[in-house]
Each structure stands twice: as structure tokens, then as C-alpha cells.
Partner chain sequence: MAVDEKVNTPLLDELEKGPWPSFVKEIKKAQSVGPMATDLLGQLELSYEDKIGHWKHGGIVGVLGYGGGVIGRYSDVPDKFPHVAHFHTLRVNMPSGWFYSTEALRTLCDIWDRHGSGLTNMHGSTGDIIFLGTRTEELEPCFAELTQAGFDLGGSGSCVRTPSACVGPARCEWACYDTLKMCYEITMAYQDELHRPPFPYKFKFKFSGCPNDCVASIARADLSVIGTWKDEIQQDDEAVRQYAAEGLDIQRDVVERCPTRCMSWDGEKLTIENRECVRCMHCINVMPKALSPGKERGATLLIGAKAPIVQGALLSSVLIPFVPEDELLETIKELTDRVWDFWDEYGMNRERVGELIQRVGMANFLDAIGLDPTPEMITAPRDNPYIFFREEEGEEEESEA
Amino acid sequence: MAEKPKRITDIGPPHYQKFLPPIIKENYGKWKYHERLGPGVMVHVSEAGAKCYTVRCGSPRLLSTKTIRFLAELADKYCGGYLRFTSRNNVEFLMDSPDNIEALKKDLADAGFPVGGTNNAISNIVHTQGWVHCHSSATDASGIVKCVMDALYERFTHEDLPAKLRIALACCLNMCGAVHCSDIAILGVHRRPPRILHESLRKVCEIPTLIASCPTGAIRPKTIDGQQTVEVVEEQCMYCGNCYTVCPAMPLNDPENDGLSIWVGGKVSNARSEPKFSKLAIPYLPNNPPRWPEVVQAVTKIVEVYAANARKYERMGEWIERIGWPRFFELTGIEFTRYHIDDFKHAGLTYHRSAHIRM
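Okay, now the structure: that chain only, the form predicted together with the partner chain.
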């Protein structure tokens, strides 16, 4: 019997230098400037005058190995056998000459991959797993992203917005992604307290940990038929799902009441104004698969109003800060409700503490 190979652990990722194409390796740290050559295409020029041409295309993030092999074929054909992905799930093809840009763009277009996502375009939506893989999701992720990007396709392939626009989607409040600092965030929400499965709770959950997990102290110990379990003070529950994360016997998923909320005006970049959180625009939209028309319509409307009204270089949040929130709600036609007024930890900071009011 052949000897088993030695078990390898703790080697970490492969060294990145192995995967850098020659044009990158030769000019590493020596880039001088870059220019945009059109949506999804840019050139970086090094101190030595070397040029690196980038073609960026969108992807659905969820990729089959078949598609990865296809992308690899393109990289072999045009890029000497290298490619990279961006932090927003785009694919970038890097070339040392402009000769193949059009051929590559054509191959990508034939295969259904849009080129774009640079500068003042909407880049790809970063998103979570949803019903494809998650146990706590209030909605699907990939499906809504697909529908929103179908509607905003031209905004990806054109750079005609006032500034860049970043959309992100998280399918529950755990927010596996920087959803809370996006120009537009689509966030899955639960709206009912967890159900308590008393029978299994005793077997699978540690009650003190469960009680401690609740940020509002809504979970209390309780004895039912002589058995230790918990109860939820329902009016104190804000449906964060932290209890469900530590205790599977507290499910929140609810097909009737789960849905989507829309948040606007966040950013992570320091350019011009400081990074900021996204703020609530729409507290609830119904979960309406397979095409989520209410969500698509709401996001599209916000994008169009922003595009028509913001000044050049104004991100969503900067535009809203200039015109004021009352005007934002007026222009978008979104109803302002009691849910828009914060009542959590730092709530008072968002109360309007001045007489500066546009009449």
C-alpha cells in the first residue's frame, strides 16, 4: 500500500507574486498615473512609460467552474495567462498592449459579460448568499441582485452618473458585506420576534448564553412544565437574529413578514466628505420573487432622481446632505414614517438640533 502523503496545514495562501503578470511584476510600485479609455477600460502608465491596459467585466459572483475555465481561456488568449478579480466581484483582464482590447470585449459580449463598472458608473453589487446557502436569510440575494442589475445595466456599461454609485445587498442584519456604508443598500429584514421551539431549545442551546445574546434584554428565563426555557418580551425585540445565531431553536424566518428595506447615502471612501453610514429610505418592501418588482422599482427610482439632481462629483450621501432629507423624500416620493426616526443607542445624534429648515 502506498504511503499516505504527509498532511499539510497552516501554509496560508499562495504567495501573490506567483500570480502577477509580467507587466505588473516589472512595474510593481512604479505606476505614475492612469487614464480612462471608456467604460470598463483603463490604462495605467508607469514611470518607465510601460502601459497596463485593463478591461473590467461584471460577473454574477456565483460562478460555475465551467465559467471560470472560460474566463481562464480568455486570459490565456489575450493576457498571457493571468487575470484578477476586484473587491466587487468584477473580473479584470490585464494586457501590455491595446491591440486585443476590442477582440476581448467582443468575446466577453458574445459570452454575456458586460464591460463597465468603472468611474462614474454603478459597479457590481456586492452581496451575500441568500437562499442559495444561508440559514438566517430573510430573502434571496443573487436573485434580487440579478433583477436590479438587469434594470440598471446601462448604468454599469456607461459612466454617466454624477459620481460613482455603490450598491450592496445583505439578506439579513448580519450584513456579510459593507452594506451599511453603501450609496444604496438593500437589506433583508425580519419583522416578527423569533418562534421559540421549547422542546429542542433544551437540547441544543445554552440558556445563559442565549439570554446574554439579546442586545435589548428581551429574552428572559422561564419555566414551562418544570422545564427551563426562555420567553421573549416581544415589544422589546428588534428582530436582529442574534439569538438565532447562538440558538437554532429561535428561528425568525417568516415567509409572510420577511422582506426588504432600502438604505441610502453611505460611503467608505474619504474623498471630499468623510465615510458615512447609509440611512433608512424605505423600511419595508415585500419579498416578491422571482423578479422583486417593488425593490427594482424603488432602487431604479432613487438612482434616476439622484442622476437627475446631483452635481458632478457628488456621491448619493453628499447630494442628500446638500439638499436635505426633506427634499430627498419629496423628490423620490418616498413616504417618511415613524420608522425613519432612530430609537437605538445613539438615536439622539440624528435628531435635528437646529432651526436650519428649508421652507
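Alternative state: the form predicted alone, after the form predicted together with the partner chain:
One chain, no partners, no other molecules: that is all that follows.
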């Protein structure tokens, strides 16, 4: 009986292995160790003794085709056409010889792309869409990231922090970014429930679908002048913007009240201590484009205090837990407010894990 031909499934992008550099393909899964050669430069050594050199540079998350072509030309010139983008929007050039490292670094520096972001340094800030493309954002993303990284530029190009430092930004609490588990997180916050455009709502929205879209049941049916519409119970609204996603007559953006909060102490790493969630440091800062001076000043202050006081290899959250939160607020000059007290009545797990109640 003839063998059945294998079914070929080709859904989505091509398989990543088609684009691996030859040295990566030959040593896949066989890497023995890696070493740093300088800020932004690493070498990985395989069991067979083969070496893969990496040069990492920072890039903006939003790239023009001109920038992509420039990076591709550098990869063709120095790396046999191979590069990769990291999850934090860094660009890594991969090569099997160290001969081109300095020339590549010079070309990147001349074009304004800093080399760094490795080991005990700040990597690029992972961030969400912001005002560029998000309908529920409370703040911008790319603009704030640019301003913060301008202030922390040398923390990217120099490895002089106690440990690696990861910063993230999410433009609303739906947090498409990694703000829940970063050393420092910048989070856009809405402070008012959505406005209800009653006349438009009846024309463009399906009321049952709108009511069902609210995860906390804050939207209720209501009749005004004999016409069916909805109301919002503000105490139950968590400002997620889900209602606006299904009903454009429920806008959430508010130029006067939207702003930012700062969170600290999160991490994904399991080294030295278990992974940690970020915790509130500053409940509100104003949206103040185009340079967001309050946000830049706050983040810079936290970084400088951490750099001056943490022990070697100590992540942000580990340092705070060692010195205690009162000392953290004292050193950074951040005011402690009622918003720092976790009183969410359904958070049994939070109470169980807190320092205030032991079960």
C-alpha cells in the first residue's frame, strides 16, 4: 500500500529556523556559557568551542522603512545578513568573528544608535501603543519612553548599576506592557468613568452587548425620556475601557484627569528570590507632554537612589524588601498616601501575602 503523502501545514509566518545564522543552527541547544566583552557586546561559546558574538543597540519601537533598511545594510556589511529584535526592542547583530565589532559599533554610534543594555544596565523600555494607536490609552507610550531614556542614556551604555534594571510602560491598566513584573513600571491611569453620549449610544451600540462587556457589572440599563440607554455605577467601574471597545458612545479618555502612576519592585527572574509583582510607588502624576518632566524626574530619582544604596546583584524589589518600604519612601522622597494601602476586599491572596496580616 502506497504511503500517504504528509500533509504540509503552512499557517502564519515562516518557521524561525529558516532565518537562523549558520553558527546558531550548527550549535542549537549546545551553548555552554557566555561572557560579556563590554557594554552591549557578548560572546556565546558552544560545547564544540564555536563562538557567536553579539552587539546589542537600542532602537525606537516605531521604525520607518528607512531605519529598517539601514539596520539591514549593517547586518549585510558585518554579520552576513543576520540580526534579531529582542522583546524590549533592542537590535542584536550576530556574527561568528570579533573582527567587525568595533567597526559596527562606530557605524551605530555615528547614526545615533547607542550600544549597551546588557548585564547590570538598563535595557530598552518595553511599552504599549499609547496615543499612536490605542483607543483606550490614558497617556502616550513612545513619547514618554523617549524622554525617560534620554535622561537615563548613560545607564544604558554603562554597566554600573547593582543589577540589571527593567523598565516598562503601559498606557492604561489593561497593561499590554510588562508593568506587572518590572523593576520600575510607568502605568497610565484613568480616574473617571466613561462618559455616556446618550443620543449617539442608541444609534450605534447594542445595549445588551454593551452591558455584558463590563467585567464588574458597572453598566446598568436605564430609561431616559422614554428611551432605552445605560448608566454607570462609578463605585464598580475599574476604568478598563472595555465598554468603549464595543460602544464608541462610551468614551473614556479625559484630558483633565488622565495621568500616570509609578510602580516598583517587580521581576520575572527566579534568581535569589521568587518572581515578584510590581507595587505602587506614586499613585498619580499629570500628563504633561511633550517631555513629561514629572515622570522623568520621578523615574530618574528612583534609579539614582537604587544605584546608590542597593547591594551588588540586588534587584529593585529585593533591595526594597531588605530596607523596608518606610525607608524606601524616605530615601526617594515619595509621599505615602492612602492609595498605597491595599484594601481591595476580594484580594484574599493579597492579604495572605502582605506584611500586615498573617494567616
